[in-house]
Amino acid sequence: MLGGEQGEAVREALESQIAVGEFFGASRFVPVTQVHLTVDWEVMGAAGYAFLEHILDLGGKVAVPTTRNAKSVDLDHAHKLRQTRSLIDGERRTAELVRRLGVITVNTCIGYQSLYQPHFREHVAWGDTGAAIYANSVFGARTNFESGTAGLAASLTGRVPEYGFHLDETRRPNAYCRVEARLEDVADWGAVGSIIGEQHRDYWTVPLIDSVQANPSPDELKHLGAALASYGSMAMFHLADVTPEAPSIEAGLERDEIKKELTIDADQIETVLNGGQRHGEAVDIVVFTAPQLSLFELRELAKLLDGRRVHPNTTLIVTTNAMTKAAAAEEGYIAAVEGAGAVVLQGVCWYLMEPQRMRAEFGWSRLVVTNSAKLANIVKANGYEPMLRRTKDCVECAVEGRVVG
């Protein structure tokens, strides 16, 4: 590869990977079976686009199955949401480029729920942080947080430098958290992730979570991981009887690496869920996104909205991927949600859609209600004041057009 026998694009990619590997002290490369790439216009802009063109000009093609993360525009709703022509055109052109590279444009951050599930000890290169932490913690697969350029390099060479969460020693728990509250909703799990994340904020921290709640659902684990990654930049957690490397709390606690301990009770979770409580205040926007919704989450929304209407002064936005939306449409869930007045978007996550500009366009207040702890963290940078609520309470806010519950 370094000799250019597989093309100039591969040679450049491997050179960059060697530099990364040397920086992190890697002694070798490991092959990856799948890459998940973050390439959306809102994040990468013209400079990122030019880099993709450069790789294509060098003859670059992906060497392993490579999928694309959520994008910034749902073309069917772009004009309704008053997105700019430059953003729409940028996303169109980006999609064309990544397809020419051989990337599968599924445009999803929940491919692990609808597309590809790596097995225990499988090495992958995933860019979306919520997806990466899920791969490490739930499947026992191995990946670091891969930036757009690093993920593209992995897709071209089919390997990554072996450092970080590809190594056994990095994956061992070094913090302990006892959760002494019953967790009723995905928002509760997100709240737990936000509390742990804010207490540590360290990529190399791997919390061992001891919860009274048995058998969490995939969606609850999804929101836990997304919050840990968002608030704490964490790439892995251990949950007894879930993480393949954590068969029991006792097995985890036998390790002498545990340096920090934390206890979370019901009052702390309620504080996160009800912080900034502004009962009766008008709600302009309620959002279910970050990560995209699964088929089961859409089914729950359809039940909660059955026979009801979103308040005329409130916008309710829901995001999912094309595969899940198609399945949900077949089951009647999309008709029920859209029939209640919600906007169901596919292939996007709302925080990538220039939400700050959207607020100015529609004259929304700074308040946004959501059940996603990850969104509540990210959207502050866009000038919003998020309110994290349980799913049923978010629906009530949307229907009533004000803060209730």
The other form holds:
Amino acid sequence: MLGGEQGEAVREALESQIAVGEFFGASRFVPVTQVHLTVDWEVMGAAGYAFLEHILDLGGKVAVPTTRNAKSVDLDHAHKLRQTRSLIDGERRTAELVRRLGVITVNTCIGYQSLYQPHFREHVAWGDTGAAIYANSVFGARTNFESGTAGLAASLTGRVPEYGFHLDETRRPNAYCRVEARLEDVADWGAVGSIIGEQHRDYWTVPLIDSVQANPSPDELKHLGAALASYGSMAMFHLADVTPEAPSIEAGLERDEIKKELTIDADQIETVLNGGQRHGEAVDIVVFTAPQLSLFELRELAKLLDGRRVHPNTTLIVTTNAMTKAAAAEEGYIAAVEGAGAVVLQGVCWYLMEPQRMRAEFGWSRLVVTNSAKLANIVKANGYEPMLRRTKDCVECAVEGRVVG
Amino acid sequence: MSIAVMTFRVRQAIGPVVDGPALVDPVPFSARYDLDRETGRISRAGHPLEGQSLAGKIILCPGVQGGVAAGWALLAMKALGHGLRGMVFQRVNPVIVQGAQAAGIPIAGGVDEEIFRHVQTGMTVRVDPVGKEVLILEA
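With the form predicted alone in hand, show me what the form predicted together with its partner chain looks like.
Below is the whole assembly, all chains and molecules, this chain first.
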């Protein structure tokens, strides 16, 4: 490859991987079966677009199945949401370009719930933090967080340098957290992730979580992982008796590698979920996103909204991927959610959609209500004051048009 | 001519040797959510360096934060003419290293924490990935 026999694009990609591998002391490459890329206009801009054009000019083509993460524009709703012409055009051009590279434009951050579930010890290269932490933790697959350029390199060469979470020693727990609260909603699991994440804020911290709440759903694990990755930059967690590489609590605690211990009780969860109070205050915007909603989550929303109306002064936004939206439409869930006045977007995540500009366009207040701890973290950088609430409370806020519950 | 006044070892480093003015960031660096990529300035409200430009600076920081988008952010800033000149951290994650590599910005990890007791914003520093060193220079 380095001799250019497989083309300049592959040669350049491998050179970049060798440099990163050398930084982390990798001694060899491991083949990957699948790559997931963050390549959208809002995130990468003109410089990223030029980078992709360069790869294409060199004859680049993906060597392993490569999927694309959520993007910033749903063309069916872009006008209604007053998105800019430059963003819409940029997204359209980006989609065309990445297809020419061979990328499958599924535009989803929940491919692991709807497309591809790597098996235990399978090496992949995933460029979405919520997806990567789910792959490592729940499937026992192996990936680092991969930037857009590094993910593209992996898709061209079909391999990654072996460092970080591809190695056994990085995957062992080095922090411990006991959760002494019943967790009844995805927001509770996100709150746990936010508390642990804020305590550590380190990619190399791998918490062993011991929860009284057994048998979490995939969506609850999804929100736990997304929050740990967002607040803590973490790429892996173990949940005792749930995830495949979790050691027993006794064995885990005996390890002298456990550097920090933490206990989370119900009061702490309630503080995260009710921080700021603000009862009775008008709610302009309620968002279910980050990660995109699964079929089961859309089913729950359909039940909660069926026969009800979102308050006329409130906008309720829901995001999912095209596959899940189609399945949910078949089941009648989309009709129930949209019939209540919600906007269901596909192929996007709301925080990528220039939420700061959207707030200015529509004159929304800074308050945003959501059941996603990850979203609550991110939109602070966009000038919002997020309120994390359980799913049913978010729906009540949307219907009442004010903070309730 | 520059004379090294203090030298600090780093565990990991790649990229070319560079000199430049130091920008000392006391909180984990997020290339995506702390910055306005259009202006190259720290934009996050309440950030200790709010309003400061990163253009041409060598950032020195204990750690990094943030996800995958940081990689694209470094490339975008460079293309817009206000890219960082170098980056020095105690702890890194893969994305910041991958992003630095793609943008051609030298990066060092595992720097001796002693450096933070000596370096101040505005001092001239050198990142030497070949020698695995960071130097505080005197003009």
